[in-house]
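There is one chain below, alone, in structure tokens, taken in the form predicted alone.
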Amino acid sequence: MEINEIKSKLGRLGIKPSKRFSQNFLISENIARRQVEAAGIQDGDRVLEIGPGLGVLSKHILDKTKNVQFIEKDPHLAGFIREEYSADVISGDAMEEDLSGFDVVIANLPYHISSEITVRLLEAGFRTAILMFQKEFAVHLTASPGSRDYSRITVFREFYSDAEIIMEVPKSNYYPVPKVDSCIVKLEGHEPPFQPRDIDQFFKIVRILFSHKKRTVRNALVSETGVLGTTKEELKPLLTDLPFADERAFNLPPEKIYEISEYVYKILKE
């Protein structure tokens, strides 16, 4: 999609592209194909897009299936999706929208809601997803334990799916011209490696672990105390036998932090 034609689009339909909503619109037809083809879509898959804009992925999944639903947050662009491809689309806010029932998701997402959209997307389920992602967020969400990039959404995303970068996408791909580059990102989504027996408190635990991942676990689960609902004199002397006490998160493995909360879980519960 050239650039003139997403401006005349755009002025025909009254949008000026909003920095707040991180509305940039990908041009590239080749980088939008190479998208719909990652997500191996199949016979009888149920696909969404969110935020579909314009239509530069949309008319590539259609091509593969009209068993599409998208959601669309700008009711001006829900409109033109509408009446462009006469396809199904919800004038909604995808952070308000059930997004359970899919079996593929493609999606350019807003950069400001990264983090937030993609804990709805691994939380409602899917087998495949295809998200566009600014590169900084990116790297965090596919980086390893030890890794300087190693975060908190990387162990929530671990729970529920494995991933990949699959493609780099230079800011020049995009009008207007955001500040960063991006990447797309391939998430599989699987059943969790471990089962906790509180998974609140198990996210409770990674939240608390990364919010202090410079202090050893011992230490920063004490400076939380009022958190985990208990007194730094009622817990130091329960942390003995604390698996990996001294370690600091970014070096800990999913697995690791699935023991700590475990543990965590009885010296508090039983």
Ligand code: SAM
Contents of the next structure:
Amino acid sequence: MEINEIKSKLGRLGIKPSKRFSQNFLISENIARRQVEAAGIQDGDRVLEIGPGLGVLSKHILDKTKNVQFIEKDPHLAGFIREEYSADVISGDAMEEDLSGFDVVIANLPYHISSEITVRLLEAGFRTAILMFQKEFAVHLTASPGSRDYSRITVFREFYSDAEIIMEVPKSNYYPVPKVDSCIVKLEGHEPPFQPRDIDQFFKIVRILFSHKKRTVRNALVSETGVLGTTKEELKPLLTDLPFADERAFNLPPEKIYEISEYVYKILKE
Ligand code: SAM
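Since the one above is the form predicted alone, can you give the form predicted together with the named molecule too?
All chains and molecules follow, beginning with the one already shown.
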């Protein structure tokens, strides 16, 4: 979509791009087309697009299938997509809608809530998601254990899906031009690689370990006994056989954190 076309459509709708809704519109048709191609939409797939905006991705998705649900928070844009494409649009907040039941998700996500929406999408499940993120977040999401960018969201993502950056998108491809560059990430959903006996506790431990990245696993756990529902006096003597006790979070692949979590479960809950 040419910049002038974006400006005139926004003008007609009486919209000034809003920072509050992270409204930066993709200019490049080529990138939009490649993004939709990468999703590999198959016959019978149910597709979700979050934040269609002026429809730069939507029209390419609708060329592949009519079985699409759009969710757009800006009521003017929701009305525009509904009328322009005779499409099924929920005029609402993706953070409050049910995101389950979709095979494919495609979105240039509003950046201010990318992380929260991604967590909700991963929990809801999908076969393939093609999502545009701020570059920094994309790098965290796809990082490997041992790297500087490996973080809590990486472990969460690894639990539910594979991920790869498939394209870098310089900020000049958007109107208005945002402050940072973007990346398109392909996520492919999978079954969790292990089954924690207490999934909430597993993610609690992930949070503890990454909140204390510079501490050893043992010291991180001891410093957060309140979160684990215990006391230092009770926990310390039970940690003698704690696996990876002297390692630090950034070196621990999810399976090792799982082993730590199962050990903590055994000593505190069995
Ligand atoms: N898909 C369009 C594009 O690529 O040009 C617009 C992308 S823009 C980065 C983000 C879009 O998400 C905007 O249309 C914005 O109004 C919408 N949006 C913002 N917050 C939202 C939310 N909580 N739920 C659904 N849509 C939201």
